[in-house]
Amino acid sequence: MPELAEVAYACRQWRDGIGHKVKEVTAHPTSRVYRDLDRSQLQKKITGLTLSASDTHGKQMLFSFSNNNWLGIHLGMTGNLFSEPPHYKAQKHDALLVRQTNRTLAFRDPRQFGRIRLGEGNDPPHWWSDLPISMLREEFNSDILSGALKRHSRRPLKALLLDQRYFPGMGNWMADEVLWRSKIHPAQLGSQISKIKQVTLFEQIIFVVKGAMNSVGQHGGDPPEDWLFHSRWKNGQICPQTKSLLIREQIGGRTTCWCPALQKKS
């Protein structure tokens, strides 16, 4: 599932759409990506708008066109965003096409478990107003950690930290990421984590968001060379750190990597 910076960079391909105005929208009849959505309300409310901006939160997307309305985008598993020349036909998986005068704004999801939405009105709908904290505001604060450290106590770390009511946007290989940058063991529970080692783990979790989001989130593609992110993905790898070999396992019901020489669990 795409996490925070390739959400922020898939965002990205419908940037030159902005200022544009909407000539035609086609969507797909069949795609679940609609069911809390009435498809002919879609295209009759953003047809003849402008797309005038857009922004992301964690894994959603929120684009807002003129006239006060809000189109919302999660991409899913296997969702994606792409901008395509003006008389693109729609391929099999394209949930969604936007069409303006020099291009088509796609949204494609084989899987179909994306989503989109609607929304009216001078302010944000409440479906985004009332997300948690970004991980990428200053509101964002280590308090936020040992909150949610106490509240679960008995939760391993790697699954607490893909929780999205607390960290919007933390995906499988970045909560990884920042684990093993933190010297944690993904079960180590919430109780057994010090004071020093919370420190630790809020600087890592700031560290690992901005880092992808500088990578990821503006080019595409992978982190940078030394990160754990290009280890992580199959058996018989070597940590970029100590030598040693990683550990891959179910934690928290996600595959999991770790390096047992340096993440040692007390």
Second form
Amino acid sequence: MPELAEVAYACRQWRDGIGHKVKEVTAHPTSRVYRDLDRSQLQKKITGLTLSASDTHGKQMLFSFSNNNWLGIHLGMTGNLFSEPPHYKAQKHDALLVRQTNRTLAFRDPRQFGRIRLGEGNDPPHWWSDLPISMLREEFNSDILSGALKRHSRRPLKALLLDQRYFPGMGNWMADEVLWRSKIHPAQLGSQISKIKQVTLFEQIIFVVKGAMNSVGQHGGDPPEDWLFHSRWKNGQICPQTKSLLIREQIGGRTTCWCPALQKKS
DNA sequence: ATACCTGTTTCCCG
DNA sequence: CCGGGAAACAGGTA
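Okay, that's the form predicted alone, but what's the structure of the form predicted together with the DNA?
After this comes the whole thing, all chains and molecules, with the earlier chain placed first.
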């Protein structure tokens, strides 16, 4: 599920809980999402407080509570948020249940690659405030891209795009989408990208990020019909643009899908 | 049964 | 010290 737009949608699932008090907190006894945290401390801190706001930044989520308390959630590979009925019974992979009078806010994560963090203080904790500039902001400019290309001149573009220090929220399918639209081979090295291609690449990052937020981020469904997204998940699919056979291979340690007719190495 | 997977961290190498 | 890559984490699904 979770790349930036899916995270934004997940965050909205807890929106109805804002302005309401926490009656009880249930933490899964063994889930790895608590690897930074003491479960009883989480319960002690959050119980009785009021959820006051929520926000996302890339793949990170921040929930604000009364009394200067903060809860961070990262969905990992298989995490998701749900709003369930007040007396909902915990399922096997429910890592966290936050009970309120009219609903139960649930964080479910079968593979447990997600992560829960806590913070206390007037200002948001450092794990939130230290995040790199959001790709949705005006301050996210092409200098960030050119700086990353320069510093990592021997990295395949696919691997670079997944680097959260530069492109917070970029995930596997979004990176494939960006490279496909930019007509860049995913294994192309940072140093091999012309100035012209850099401009295209930057524009397509913005296009895909905004396009994903306006579709997936709003309704939780799929991105627009003509996106590579719909053809990238299994072998033997056809490029929506060129109608030639798409390739799927590991690049930068991740399954990568691209169109050999469109995305040539140079 | 076996391989695969929307993410990140840690370890190892040059 | 830095950059790059592989392995590890864990369980569901095809």
